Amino acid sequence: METNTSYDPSFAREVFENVDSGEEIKMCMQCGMCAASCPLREHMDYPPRQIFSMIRAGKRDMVLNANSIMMCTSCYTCQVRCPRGIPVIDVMHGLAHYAISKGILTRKDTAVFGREFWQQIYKTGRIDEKDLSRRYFFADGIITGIKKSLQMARMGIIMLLHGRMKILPEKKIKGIKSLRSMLDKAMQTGKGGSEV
Amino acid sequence: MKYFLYWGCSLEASGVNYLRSLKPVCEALGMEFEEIPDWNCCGASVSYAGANDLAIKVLNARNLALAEKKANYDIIAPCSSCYIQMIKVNHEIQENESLRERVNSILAEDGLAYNGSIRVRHIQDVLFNDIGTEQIKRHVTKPLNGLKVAGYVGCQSVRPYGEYDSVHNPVVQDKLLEALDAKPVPFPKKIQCCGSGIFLPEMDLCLGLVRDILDDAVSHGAEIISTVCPMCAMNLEMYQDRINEKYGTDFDIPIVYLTQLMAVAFGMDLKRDAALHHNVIPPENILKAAIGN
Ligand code: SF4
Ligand code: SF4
């Protein structure tokens, strides 16, 4: 198990130093709150207070390809749980951007969802949720993005029939050439790095 | 009272249902909105693929600045989403100065600059805080006659600070809709997550959460489930059809938007103010026949 591992502490130094939040699990006692509190924890490799306790038995690889990190449904369970009041969400939040600011994609479809989502904020500001649905489709290359569409089309339909989708394209917002000059400067020094 | 309306992305398509309806019923309890000018995307909660802490948070000031620089009014966030955003970024300003300074330093690119003094706000907080119940059973026309409601919160409308509510046992939108002469249902899941922003990319694994939450509700007893979420609605609704392929059951059950329920109950139009033609699992039948149409 990983409790026995001797501690490590390159790893735990390189999150405390480049991940979002990283040094907020200092204060984690292992209770286990929050392995108990995520939604989707029956299909993660991983829960929360395992990763803490990887990180600080310097399991790099482990912790950065572990598909919870990619698997929180963002509910705050944890945080309202967590006795210590740590941040857990923005912990693997932080590890998430991380790992795949490295390339590592463990979860696929939810990263590349995401990065879409990102992508187009920075494009017009706001989101276009049938343009975002599209290019997250189509990431993947022309076929699996038909076969993608194919399977979402009775739901796009319905949707569109039910005056549910804007018809339009999202016009950019007026400020959208400072917007991104902002973001890049955020982007640039903030701590979670930039490599995307 | 006046206050800034904080729409966000979805309200403008997926949740538009949610939009029209909040409109009238807010404008009819003596409220009055202001868009924030310009105003720019929250990131929702699956940004973090793509941009770091310190991008999510100068996306959110920048709303805050220019909501400042308007007016001094509390923003209200229908979206569940765009509340959680916002309202996290506006206490982690107020209460860092040197993250303040730090993200003043990067909202100067545009001549913007935040200084914390802003309050952002859930709907359901303002109706029943700023507005209060007694208000609301005041222009309540058409009671809802014990229509029977699963009351959905979900977990973003509330959470992290509990600033209205009980973050582990939420209490005001049941006693919302019994002001509007409903009848909430027990329903232990409502505050269990449905997936959130990252149902459609890890869909295989979200409709067991759907399943369980529909479940629930429709095993307690609810012929509606209202929620006040975009994100909640259009999850809970829109993948019935899956998860009774999925798992052999049939739920075919109606999801509302609180604001869409008031607007019913405040005898208001059917259509154009509670916009329940929008909704694809029609609620309209349950409803009238409720309050007797
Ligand atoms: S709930 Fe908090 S203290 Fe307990 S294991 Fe999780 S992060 Fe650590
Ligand atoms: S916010 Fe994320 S880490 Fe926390 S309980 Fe929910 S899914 Fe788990």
Second form
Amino acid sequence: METNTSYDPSFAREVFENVDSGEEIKMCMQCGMCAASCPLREHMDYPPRQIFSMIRAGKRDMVLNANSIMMCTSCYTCQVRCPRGIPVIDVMHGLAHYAISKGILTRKDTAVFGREFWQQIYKTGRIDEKDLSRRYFFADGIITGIKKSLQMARMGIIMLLHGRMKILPEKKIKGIKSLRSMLDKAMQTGKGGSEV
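Mind sharing the form predicted on its own? What's above is the form predicted in complex with the partner chain.
Keep in mind that what follows is only the chain, not its partners or any molecules around it.
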């Protein structure tokens, strides 16, 4: 890791202007409560407080390529325990969304799954497990798709037997136009998920 942490305001301004709740990192006092609280801290390359420090130091590439910003599971433990009440989850998700919008995919599988999930919600208002799996598995090509499908075949059969996956395609929900209108408005305000 780079040790030079001199202040460079350009990337911080970029985050404040383009990332949901980005300005909230100004309140971080580097106590480390978020890092200590996170159940995934051992898998992150940088804990949230370090991400915030790196933003202030202008480490744009390091921040936007960090796996940490794609790992947040929204458990809210960090946010509940933050003595300053910083919406850590919003910032981390905002950074992930911003990185994806810039074409940076540190965890490509997560980004692909999220995109396919939101496209299905937008299209029908619900998730079709078999179609979502198919699109996700085959996103990297036919050979990879076949391998992933075979690896998950047993789970697919169990889901089918327990009624968790239907054979026929899912139908659109009633009021799909209203849902799409809400999702479009959310995307316009910058609060939405992946682009649909």
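In this text, rigid core is short for the largest set of C-alphas that superpose within 1.5 Å between two forms. Numbering follows the first chain given and starts at 1. Here the structure is a predicted model, which means the values were calculated and not measured.
- Here K166 counts as shifted, since its C-alpha moves by at least 2 Å between the two forms after the core is aligned.
- After superposing the rigid core, the Cα of D184 is displaced by 2 Å or more between the two forms.
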